[in-house]
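Read the single chain below, which is given as structure tokens and is the form predicted on its own.
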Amino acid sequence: MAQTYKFCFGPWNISEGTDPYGPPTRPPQTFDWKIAAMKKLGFDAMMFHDDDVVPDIDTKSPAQIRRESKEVKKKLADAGLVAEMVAPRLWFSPNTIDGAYTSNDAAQRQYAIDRSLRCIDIAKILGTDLIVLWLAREGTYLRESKNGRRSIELLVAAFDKLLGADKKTRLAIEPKPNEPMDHAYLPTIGHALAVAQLTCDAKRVGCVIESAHAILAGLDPADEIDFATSFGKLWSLHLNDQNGLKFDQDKPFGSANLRVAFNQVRALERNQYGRDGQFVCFDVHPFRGTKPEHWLGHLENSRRTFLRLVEKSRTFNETRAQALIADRDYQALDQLALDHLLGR
């Protein structure tokens, strides 16, 4: 039976055009506007940071956090949507300048754990067991400032605290090789899954793959997908595109390299991604020059490209491809793929 897919994006994917070098180019929109946009586009779920659900979370009491989380849950339900995941946005806080779980300051490490525990509470109210950990500040600008082995031990200790707080919670590590740190401690899926084995409950620690992050590591996202699914650990997916080793661009899926996108879809198809309820999330942003009236095109286009590539994957002449592989006629195989994408 052909795999069907469910689609997702986050409030930050309707961005205002800010980049590392310039200010916004579009006015901000309310959360309610973004919920309505998601419903209009026909998406299935929304992914969240903790402070997307509870703004100014560090200033709120547990009772306020519960109340505001329930309000968001109702808004999702009224729109026929669900929450896909929640991530603690640790990298924005002044408490995490020197890292979060791996800070040299024990009080700051405790802050990161406490906030992550509040994130778990929010996720439970929203009805998801998936906590995504983008370890943005877990690395160094200066090798001498931290002990790499000690930092891995601190990461494992933090993960164990979160796993122990709720027996249904799953942690999905989202690796990235650099940005904002000079070097990250868990830069690839291989690193993430290796560290998972050191935790108190490795079966509840998996990963999220983002296309751009794999490209920034000099890897092919399709290979990362195959690797993670070999372990049964690909629990979420952020599809986008990236024009080389620049800052994280979050281009629409397939925008920069259609063939790389095609092979990602082929990897998802052969591994039956989504059969266990996973979503296809588009972590994409409008181009900075986009006018407000064209604001949602990047999301609609990413899904359209994905579905077209699903068709291309399912109609690719695998029999012919296997014959060419057996004959080691890789020139012809190369052209077979190009002709198929070109519609010949």
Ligand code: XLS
The other form holds:
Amino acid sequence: MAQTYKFCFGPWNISEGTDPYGPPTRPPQTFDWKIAAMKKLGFDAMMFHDDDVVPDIDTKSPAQIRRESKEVKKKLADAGLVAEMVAPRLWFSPNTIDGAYTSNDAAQRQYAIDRSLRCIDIAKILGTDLIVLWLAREGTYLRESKNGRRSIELLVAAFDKLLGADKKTRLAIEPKPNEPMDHAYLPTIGHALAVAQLTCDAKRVGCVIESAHAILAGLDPADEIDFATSFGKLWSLHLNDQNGLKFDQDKPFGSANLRVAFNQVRALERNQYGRDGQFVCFDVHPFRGTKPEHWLGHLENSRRTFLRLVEKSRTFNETRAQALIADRDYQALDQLALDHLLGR
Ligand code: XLS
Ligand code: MG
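I would like to compare: after the form predicted on its own, may I see the structure of the form predicted in complex with the named molecule?
Okay, now the whole complex, with that chain kicking things off.
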């Protein structure tokens, strides 16, 4: 039976265009508007940061956090949507300037753990067991500032706390090699899955691949997909695109390199990604110049490109490809892939 896919995005993917060099170019939209947009586009699930669910979370009591989470859960249910995951936004607070779980300051490390525990509470109310950890500030600007070995121990100790707090929670590490840090401690899927083995319950620690993050690490996201699925650990996926080694661009899926996108879809197909209920999430942003009336194009287009590449993957002449592989005629194999993508 051919695999069908379920689609997801996050409220931050309807972004306003701010970049380090300029202010917003589009007015902010309410959460209700974003839910309506998601329904209109026919997506299935929303992914969240903890403070997308409970804004200004650090100023709120546990009771308030519970109440606001329940309100969001109701809005989702009314719209026929589910929550895919919740991620603690550990990179915004004044407490995490020097890192979160790996801060040199014990009080700030505790803040990061406490905040992550609240994130688990929110996820439970929203009905998901998946916590995504993008470890934005777990790294250094200068290597002398932290002990790398100690940092790995601190990460494992933090993950153990979260695993111990709730027996159903699964942690999915989202690696990225750099930005905002010079170097991050868990830059690739290999690092994420290796560190999982050091935790108290390795089977509840998996990963999320983001295409742009893999490309920034100089890797082919398709290989990362094959690697993670070999361990049964690809629990979510952030598809997007990235034009070379520069700032994280979060372009629409396939927009910079259609062939790399094609090979990601082929990897998902051969590994039957989604068979266990995983979602295809588009962690994409509109171009800064996008007008408000074209605001959802990057999401609609990413899904459209994805579905066309599923078709392309299913109609690829595999018999011909296998014959060319057997003959080691890689020039012809190369052209077979290009002609297929070009529509011949
Ligand atoms: C940023 C990350 C972020 C995560 C969730 O680069 O992709 O959006 O997906 O924290
Ligand atoms: Mg992401």
